[in-house]
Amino acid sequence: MMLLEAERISVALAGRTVVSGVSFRAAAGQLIALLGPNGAGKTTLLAALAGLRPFQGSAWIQGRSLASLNRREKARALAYLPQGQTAHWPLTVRRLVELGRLPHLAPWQPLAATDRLAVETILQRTGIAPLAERPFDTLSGGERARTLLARVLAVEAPLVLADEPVASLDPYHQLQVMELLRDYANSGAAIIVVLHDLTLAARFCDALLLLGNGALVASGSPDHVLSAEHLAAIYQISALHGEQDGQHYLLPWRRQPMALGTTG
């Protein structure tokens, strides 16, 4: 089942084209990494697909135009985790995660048993159940990141857009989050995740989208997208490749000289 179809998405900010003509599809069961160097347009593209930035082109979610969905329909159909998100209220972890169930409730309706079960399940799966009664503003950066991801997954939306969900996590919790996203996709959802870690992308994701200067340079399997040619052209690096436990991995290894006129 196709959950997201994006056709020629373009975004301009302050008169400058940041995303240019990007097209791709995401099916149920897919975990797709959105890759590219700093400034490639990844965050802008994800925000556009979440309906938070005006764009040219077309986007369909479960066969319906993104523009045709009302706020409640959109909140149920997709869950969005922005980069560097925080919370400014003195809420406990449990209460913050419970906010993920709001799209399923009428105004002022209390949580039902099914909502509480969904919250408890995601608290356990993200490993933050021991923090459930802690105020959010007392948590470490990594604990906050996992709490905000738990709130997004508590929505139980068929489409998840996550912008760098592992950026502030230690290696143990990076693996935990990628395993969690992999399992969520396997349950029938589609996930688009912005990553800078090429090793995690190669290991956990079904397909990759590689952006360069706002345009889609390559898409497809990790082996195709993370080719030596693409890594050299877009990242100016070479990498080591290997296999462990039947899984392919990639390790960025050496910088290459940048082409004249490029920036880091």
Given for the second form:
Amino acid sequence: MMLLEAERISVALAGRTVVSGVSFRAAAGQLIALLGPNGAGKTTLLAALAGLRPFQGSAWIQGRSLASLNRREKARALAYLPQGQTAHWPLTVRRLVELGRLPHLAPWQPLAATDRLAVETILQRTGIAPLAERPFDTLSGGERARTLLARVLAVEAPLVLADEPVASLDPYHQLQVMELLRDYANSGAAIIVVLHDLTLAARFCDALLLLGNGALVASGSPDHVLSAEHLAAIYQISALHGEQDGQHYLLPWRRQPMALGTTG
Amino acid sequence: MTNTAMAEHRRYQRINLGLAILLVGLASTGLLLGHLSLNPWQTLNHLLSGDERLAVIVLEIRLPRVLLGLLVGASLGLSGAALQGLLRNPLAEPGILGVSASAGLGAVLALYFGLAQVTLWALPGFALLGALLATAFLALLAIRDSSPLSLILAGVAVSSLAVALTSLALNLAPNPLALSEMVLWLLGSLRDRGLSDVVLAAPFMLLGWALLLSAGRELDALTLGEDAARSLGVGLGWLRARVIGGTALAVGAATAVTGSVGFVGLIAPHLLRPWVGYQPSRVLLPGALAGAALLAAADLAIRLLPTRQELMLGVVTALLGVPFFVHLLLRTRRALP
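The block above covers the form predicted on its own; next, return the form predicted together with its partner chain.
Following is the full complex, with the preceding chain placed first.
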């Protein structure tokens, strides 16, 4: 069954069309990267799919229209990691991850045993259990990223929308976050993740969506979406290709000569 | 429940219990201690042996003052904690943001135009309206610009305007009696309040408390920012309405009977926050209790200090609060990029 079906999604911000007519589907178990240069509309599209921006077109989650879900249903159906997410108060790691259980709780209901178990499982899975009682402001960048991701996964939503979860992380932690996302998708969820790193996208994701100027330019397998033509047309770059352990990889290498005249 | 969660919960309960015991202690001291040259023990003995003159002093002069101190302090502490959670800003506080001054202006206007004589409800009503307008304006501004410092500057503007208009009313006061009555709302005091003041203000405060206390879990979610909170099912509009409405009710009613008392809403939550792991929902109740204790202690100090004229409560809390505010301001600035 399709977990997410987006049909001709268009979003206008302050009268300007930022996303126009994007359609795609995501099945359970799929990790899908949302790609595109700065300003292509990735963040806006993701926020619209999370029900946070008004949009035209229709989105269906597990066969139910996004617009027909109430706040609680929506919060349980999808988990959203905003771009540049941080914590405004230095709560402990455990308290932050527990916030992910809010959609499952009635207004005055305390965390139940199932919620605590879910939090404990996520803490183990993301490797931050030893940090559970540490305040957020004492964590390193990589630990913070994993904590905020753990908060999102603690919702146990079938659909996860993550906006640049690996931005400003070192390679070790980038790989770690991608592995966590891959692992969560393999457990039966669909994940849409905004990425700038084409190498990571090609390596970890089942399918890619390439946005250019708000429109979907290409979608499908990494080989198809990251073709030389698309890289040239959308990113104005060329890439190196290679193979390691039977896996194809790609490395952004050179700006297009045509960009020289315009000095980007 | 895991061990750490249980330990944390026990600590939270111990904090509340400790503050409650402190409150009972301060309140009974406030009832049993005063200008009469009797120590608390003698006062208690006299009361128990049926001294009617003393009973009148304790029940009609000291009791309303103590009760109002607790109610007003709790209102200010709770509003401060809730506003700080909503605006994600440790500097937010009804006094600094001009909510108290606006409520005071409402009260003074009700007096100035003689509406307070028409109906008993005009004065608290106008104070509530003043508090509501100020809080709503600041919240609207915070939606557009979330920087902590611009919010504080807007609060300074609101506060200055309210104080200027209040001063204008004082300037144009018809007679010295009206003048001295209106000065109270600038400085704040618990002196000469009666049980009727308690009865007038308490219902509004309790309603405000209920609204503010109901917001705890959603304020926790706001730790992650507005988009993440919404994605967790928080209705931001409804949350803002409750915190703004609750603050207006609690602070408006408090100001209507005691005038504007600043900084309690800043100090009380700030002192408590490290003890409850910075979680906004867990700052609310202890913040209210600590606010009540702080105001009760400040009022007790005022009554016992051998000054020629009794100091005004708002003056004392400001003298205590300003160094605190500067300290917090410097720390917040350093934390900003």
